[in-house]
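Here's a solo chain for you in structure tokens, the form predicted alone.
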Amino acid sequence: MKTIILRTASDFLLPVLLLFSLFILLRGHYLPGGGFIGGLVAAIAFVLDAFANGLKNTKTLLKIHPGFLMPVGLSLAFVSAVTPLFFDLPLMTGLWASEPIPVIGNLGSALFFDTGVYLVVIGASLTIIFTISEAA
């Protein structure tokens, strides 16, 4: 299905989409919201394109491929949880800066884990579903 709607919509949505992806992730610490949420709808952007241009086209937006962000993330989720071992503080205990940054707020390690878990799902989600994809 490659309608010319449908790829005028998909190159409307994918930056409203990914944009409202990080909006999720952003505000998941205080708010319904977080890692998982915002990769699976920054996933669903992709997919979305996938639909509509093709495959091969979204493959190379992404530049890389998306099994690659599943270790990046896996790391940064794992430093930020054993950080506060360096500290002797207990195990993925928050740590966050002293003073807010302006339009983020208070900096936390709680963002750094969400962050690994954003990548994962971008990952995990992606691989699995342009590996489906291509064996169609």
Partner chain sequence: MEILLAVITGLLYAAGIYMMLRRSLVKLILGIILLGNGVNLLIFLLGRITKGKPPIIPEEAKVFQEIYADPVPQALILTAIVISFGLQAFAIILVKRTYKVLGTDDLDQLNTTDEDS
Contents of the next structure:
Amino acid sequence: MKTIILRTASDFLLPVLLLFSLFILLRGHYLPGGGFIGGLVAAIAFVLDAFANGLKNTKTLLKIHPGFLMPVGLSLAFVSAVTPLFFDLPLMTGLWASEPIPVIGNLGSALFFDTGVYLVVIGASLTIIFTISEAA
Amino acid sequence: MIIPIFVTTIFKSMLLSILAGLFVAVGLIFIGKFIKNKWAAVSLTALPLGLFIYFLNYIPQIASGEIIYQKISWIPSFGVDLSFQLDGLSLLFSLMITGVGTLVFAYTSAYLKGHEYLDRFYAYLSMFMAAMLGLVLSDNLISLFVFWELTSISSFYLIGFNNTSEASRKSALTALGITGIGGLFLLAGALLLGSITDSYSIAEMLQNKDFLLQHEFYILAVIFIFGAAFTKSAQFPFHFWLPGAMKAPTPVSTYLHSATMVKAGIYLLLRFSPILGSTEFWNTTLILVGAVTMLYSAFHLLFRTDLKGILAYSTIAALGILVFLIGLGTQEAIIAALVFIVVHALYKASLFLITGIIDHETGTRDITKLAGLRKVLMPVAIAGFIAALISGGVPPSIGFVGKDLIYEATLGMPTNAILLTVIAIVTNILLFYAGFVAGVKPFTGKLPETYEKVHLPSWLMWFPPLLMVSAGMVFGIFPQLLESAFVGPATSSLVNDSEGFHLKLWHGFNTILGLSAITLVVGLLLYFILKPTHRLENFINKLEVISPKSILFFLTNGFEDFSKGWTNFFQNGYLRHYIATIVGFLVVALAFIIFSNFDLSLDVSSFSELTTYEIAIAIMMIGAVIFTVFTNSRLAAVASMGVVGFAFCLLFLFYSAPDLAMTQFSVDTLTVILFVLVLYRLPKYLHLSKNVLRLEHGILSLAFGSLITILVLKVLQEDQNSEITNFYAENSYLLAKGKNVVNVILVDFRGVDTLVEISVLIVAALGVFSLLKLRLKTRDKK
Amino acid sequence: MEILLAVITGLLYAAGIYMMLRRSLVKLILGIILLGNGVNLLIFLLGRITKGKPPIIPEEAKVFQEIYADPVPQALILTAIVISFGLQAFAIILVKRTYKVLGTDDLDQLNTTDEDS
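Given the form predicted alone, state the structure of the form predicted together with its partner chain.
What follows is the whole complex; the chain from before opens it.
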């Protein structure tokens, strides 16, 4: 699978796809998209890179083991879920910044939750795929 | 202020007397290891002794006709209360339980001295005593049932105390099984009686007696109560658990079979005889069952050589007499029953304790080997002799009074008096024999050399039986003592008019005296003529095949085999059998429901029209699915699975689900990659199943699929409930400031679900990681 | 079109069950995936299908102005898809591992938990 075309393309594809996945994540609240899809797209981006440049290179690129994204994402989602409790609101109540932020639009706790989902999905899919391709 | 009131109520109440035993049992868990010391064990005797004195205090009150009634609301909405009633009958039983309990507690401390699990034994014993007290003090039928079951359970522990012996475990289980079934009968009876009289209180049932007797379910209620009483009190044909329970240590046999456990059934019958009794059904059944039981077991004891076996069968016979007397139902009979309960408790407990001493000191209970022990165990021999006198009804013991009352009761019957009297005489003759064999025979004759070194055990062991038989003699000489303190109050709680009847030792020369004399003479003759031998015992053992015990074991084994076969048939370890069973069942159930109200018409007007794209997608999907199923190449199968996935993706896109389309696309990509990565590590396809089986499975799956199709079409005809959907859609922006409703549902409305979902995903990833990174153990590498 | 989709749902169920009834472990997994797809389609269908009306509130509006596709089954299926990915990955690895340790993928030989059968 290590063709020159794929390798060259992946150099561009990885950042583009990652950017795209972030875009999908951020717009998820208003248009099709969200943490699940964004996370899966990002995972595909890394898997594609691993096909083109070899698993080792992708891993060095990632610096950390993708598995670490899972607890990080889970705690992010969890924290954003329980934060309303400190404001005497029920669990999972959406908290929103008063002023809209450019590009993203309204900033709320739902976005942090979705980001948590995003990280968990990346972490879990990559852990699965990387582990399997290492063992295969 | 609720708590202090509650506490004072508790301390005043009988509840404490019941709970005391349970507290001790629980306490022994923690301090158990300290009571191994002999004196510490003796000090535990303070529990039953204290309770005995506590109940003795009530005698003047109860004898003056008072009934003490205490009620603690428990589950008022169901009419279940902890209500306790102390009347003459309860008091009689409570005194027996705690009195014999005291002696057994003391006896055990010497009998099981230094036993590894002495603490456990005492805990079981305390628990059992508490349960028995609860049983005889309860006025509420439901709490009576609870205590009834508690006695079954704690007796299970006691009988199976030597849990390393298989025979012991087995007999404990048999006892639990039989008495447990009886417990269910009691529960059924309690619920039935409760629903008839609208109350679970026994005292209130007594008020509704006339209504109960007329009720259409009267017979059923009586059958339930009988079922409970007959199993507990070892009546034929449920008697066999009792000889089996002789596997227990002797103090247990003493306690369970003389004064407590088996008397619980008698107590139940006595308690209910004013409520349900005095009908023909009640009387005839009890007389019949009692007569069969007493004759059956009385003849059985002739063939026994084990001392405990003899005592076991004579216990059953005594219980038969009691049931028989309750069945007679006259005032004389009830009084005779109450006196006989006391008489039996006194001499049977003594004989058991004596047997225990003999067993403890000589190591055998075989009556053919024991002789002449009076030389070494003098006090025990005295106790044994007196016990035999009481058991045989020799004047001036209380046994004589008891036996006279029995004859008086049978002779006083208006019908069949002769027959009933003959039955009673025969049984009494055999009981006389049993008492002498157990109480006298081991001590007479020439002492075998092997037992010359036998020495007298601690006074804690021989004093209790001596005390009991002395009481038997005192009561015999002064029967009014027994009457005023125990039997009188108990009688008055069962019989309306108990005046004008008094216990007497001497009635003058009359028929009854003649009958007593016959009993004594024939019994004595029997004792001198008949010598128990092993030959006779073996002979009777051959007849075991047709005994109720063997029949029951045959049935239970059959049931066990049947359930084993049934389980193996369904739980055979073949995955596809399970799936086929489940799917097959679903097919039948679904087909039944769908076709039982089948409506062929299909309203297609609401359905959307077909377009070329959709037909193309559908064809692609159907083709890919069929190809996946039938291809022989794994790669082709995975590829066509991918096609199915992408077709799904297009489908979602067409039908307004962009999020789904994107997710499906990404997941499908990853799945295909996953499969490709491991595919060549996976086993090749093999043609394993036979073609017939394939056809069978094909038909089954197609049937299931078709039913699902029909089901879907049917559901699509129905109106949709879109309440939830509308709520989410309308509030998506207003409440959650999101416009993509799907995403809002995921991260906001149902966010907790999503949180759990990503946790599941993490678990799956960790599972994959650990499965692959886990080093194979050497064993697995083979 | 609903009729056709209903038929496909039935077909997916039938194919899934049939594959699960085979003795090969790989086919078992494929069967589970097919059955999962069938369930997804079933849920989707029961939410009624709507063409070209995604459940997204138009930019200028705050609530829906016209009919829209049911978002609830979509949210359900979305989670189902992601979860089934995790399940599939785990199942595949389990099969691989089983095959490596026991040397067989014949389910009929895996019918006991005892060590030596």
